[in-house]
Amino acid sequence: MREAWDAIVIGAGLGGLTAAAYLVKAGLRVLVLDRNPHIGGTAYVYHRKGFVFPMGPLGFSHLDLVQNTLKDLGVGEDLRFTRVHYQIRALGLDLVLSLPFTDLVKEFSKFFPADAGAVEQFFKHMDDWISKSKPDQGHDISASDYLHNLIKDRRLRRILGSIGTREPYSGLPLLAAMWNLMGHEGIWFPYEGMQAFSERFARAAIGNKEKRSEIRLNQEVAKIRVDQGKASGVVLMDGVQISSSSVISNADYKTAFLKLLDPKTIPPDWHEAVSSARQTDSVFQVCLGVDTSKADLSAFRKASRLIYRRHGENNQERESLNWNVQEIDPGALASQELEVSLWGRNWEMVSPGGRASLVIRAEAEYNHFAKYRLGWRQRSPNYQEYKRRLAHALIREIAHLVPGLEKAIVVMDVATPLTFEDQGGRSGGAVAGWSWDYENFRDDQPKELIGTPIKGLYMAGYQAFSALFMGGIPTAIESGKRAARAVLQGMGPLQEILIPGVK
């Protein structure tokens, strides 16, 4: 007899778990399937020699949305949070960025007196976008063009336009959303650790007396079944077929549409839109378990997240890397913008007495590393040695911030875009959904991408909105709520293609 459920959720990430929890709350029988041995996707942790490291997010924003959702599902008890702060240590500046806008105006005006009036105008415009009042500038201008006309100092244009050291790349509404997360909403960290969200949503989904739901790990979906234009279940890698009247894919769009669906079941224009849509880049990540008695961590006194970039000769930064070469020069990678995090500094599980977990991240392109991929979690022989060389270059660079770091390392773990693809199911290792570049996203509000052209098939997760205006974790949680609502309301197939970048 073929197994049957009311709904199947593909992927036990935060979006999928949230959707499952709400469907179970509404009385449906729900099956969650994930190919990994753990829940949470990249919103989880892993262990190395007694240290705990992140698989993905280092924090989250929109605290009220997260807390209210957990409470609504009955799993929000006794969950405490601490505010995470960001500091820029680059371009000749040493400045905390996660401050109220009024404080940022004062601080930036001290460093850039010639642009003091322009800085005040900039943050006024950011507030206008955030409050949804009518801004002086429309969304039909890029952040780069806007700042070029407003700000004289090139360093300041970079900081305001990217909240870092990059040239501005997005539109104004998305830039305002990012400053809103940084200055108003704040970035937060749960004392229980980032895995607490996944564990609590999983408890909400399976903690019912009727046993109406189930989470099965190490169960990979090979195909989404579609009969006469309607989703009817899934086929597992071992050939087992499971039926359901609705399917929610917590896998991203490219995985769902290009790998799990038969091309014959997808309208050609949808297939082309998903295939050509651009995503954000990935990251190269180095996680370090550190003996704090041997390293000076005073650089993190004001903030636990540092945006760092080395100054070259004449205070000029090296240009962007050419990722098309066979191997990146390790020193060139180390000269790029780096995010250095003393991760979970108040979380005893991460940093018990005398130890700390450091995370170093640099932007990286998936295609450069793709040549080392032989299959899921399979790499060519020279992959390990290459990524270690890159990692050691970043460590040597960060030793400028953390004296004694190299001798204090107890354990090192290195992840590339291939890791984020395999461990988190993120196509191309993309860490922030659809492309944020102005040429690909010009809307003043994110569009909901829950619906699909196939009846009974819905999307959840970080790509279920056209942009991460709220940040990754709250976006995934909100997508799960809406996907569950779509199932319960029987939302029909979607005709209009809203994927970013589609003309």
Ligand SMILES: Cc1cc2nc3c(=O)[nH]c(=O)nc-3n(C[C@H](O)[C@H](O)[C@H](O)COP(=O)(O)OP(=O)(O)OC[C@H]3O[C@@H](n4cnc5c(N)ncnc54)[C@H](O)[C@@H]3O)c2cc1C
Second form
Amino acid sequence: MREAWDAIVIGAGLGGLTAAAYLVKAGLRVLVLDRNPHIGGTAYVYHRKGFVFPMGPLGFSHLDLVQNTLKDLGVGEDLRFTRVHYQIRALGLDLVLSLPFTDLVKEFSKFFPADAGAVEQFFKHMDDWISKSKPDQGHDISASDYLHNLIKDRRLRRILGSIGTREPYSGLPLLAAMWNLMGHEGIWFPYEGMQAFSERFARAAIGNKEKRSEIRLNQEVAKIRVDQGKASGVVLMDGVQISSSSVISNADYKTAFLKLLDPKTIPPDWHEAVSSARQTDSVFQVCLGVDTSKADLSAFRKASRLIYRRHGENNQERESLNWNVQEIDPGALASQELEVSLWGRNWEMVSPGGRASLVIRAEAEYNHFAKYRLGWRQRSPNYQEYKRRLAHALIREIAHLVPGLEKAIVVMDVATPLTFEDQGGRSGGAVAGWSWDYENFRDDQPKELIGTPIKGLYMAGYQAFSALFMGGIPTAIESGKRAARAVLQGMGPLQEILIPGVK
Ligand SMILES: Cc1cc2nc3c(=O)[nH]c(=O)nc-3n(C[C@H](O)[C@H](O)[C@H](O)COP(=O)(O)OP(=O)(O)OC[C@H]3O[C@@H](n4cnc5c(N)ncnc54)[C@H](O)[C@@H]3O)c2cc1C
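Moving from the form predicted on its own, what structure would you give for the form predicted together with this ligand?
Below is the whole assembly, all chains and molecules, this chain first.
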């Protein structure tokens, strides 16, 4: 007889595990399947010579939501968190950014006295958006146009408009949400490390002593079965069929709708909407295990996260890289904005023996790296050498910030968008999927995308809302909670298409 469960969850990322945990709490028998040999999806951490490196998140926002969820599920009440501080070391500035707005007004006014009044007005406007007093103006104006009218200094426009060194790219509601996280709510990190979340949610998902629920790893779902418009289970890669009238996909929308579902089972307009939805870029990441006796880490005295760019002050300098070439110039990648994190120091869980883990990231385009992809976790021969050259250029650049770095490296690990796709399990390795379609995002009320046009099929994860309103981790957790509720209430199917970009 075919194996049957009350609910099947495809994917053991944070969204999937949270959904499973709530369903188990409600008494259901739940099967979680993940194609990876580990839980956590993008929030997974991996080990190299005793160091622990991140596959994705380096921090999270909405501490209250995360803590309340852990408490609700009866796991993780013992977890402790620390605030992550940000500092900009670029465009001639050296300034901590994770400060209350009143302090930021003072600090920015010192650097840009001619724009002091405008800075005050900017943060007042951000406050209005955050407090939802719904300013009359600003719904349709881009951050770029708004700042052009307000601020004289180009460098200041870039910092205020991107919380970094880029030209402003979003609408005002998203910019206000980002400053709110930076200045007010804070970005946080669990002392135990990022894996604490997936471990705790997995514990809750396995449930009580009878172990009526299960997490199975190395189990890739090949198809979601749909009979007469209703989800009826899944088919694994080896052809094994498992039945359930409730399926939650923690695999992202592109994977679920374009790979796991038979196109005949999806309304054509949904198929079209998911196919054409834009995804954000990915990152190129260098993780380093560092001997602290050989490198000068004083740059991290005030903040563990640095937004760094040695060049980029002149208008003539190239704003962004052209990725449409066979190989990019490693030096050009290194001259872009880099995020440098002291991820663990004197933290036995992350860097053993008082050593430190450094993470260097640069924005990167998936399509540029896609040509090296031969299949799942398979790459063409020159891929390793190319990514090593890019990594060394970033390390050389960061040695200006961290003297002695090159000689202090104990271990190096390099990830590209292909790594975030295969190891993390997200289409195109996209950091924020479509949920941060910032050019189209003008709404401060993201739509929930948990429901689907197929009865019994629900979505959980970072793409289960039309916008990334809380950051990846809390969004995934919140979506899991709501997906479980949708299953328990038998909600759906959904008719209205809320996928971003659909007019
Ligand atoms: C580089 C990077 C940096 C980030 N930084 C931050 C940050 O600082 N703060 C923050 O809050 N968020 C950050 N995020 C986002 C955050 O990590 C994610 O939003 C969150 O972890 C996603 O959880 P999820 O539930 O959507 O699932 P995912 O982590 O995407 O997991 C989906 C799971 O589904 C599995 N799966 C997919 N297809 C199948 C299949 N066919 N069969 C079986 N299993 C399948 C995958 O193996 C994976 O385990 C970052 C993401 C990236 C990529």
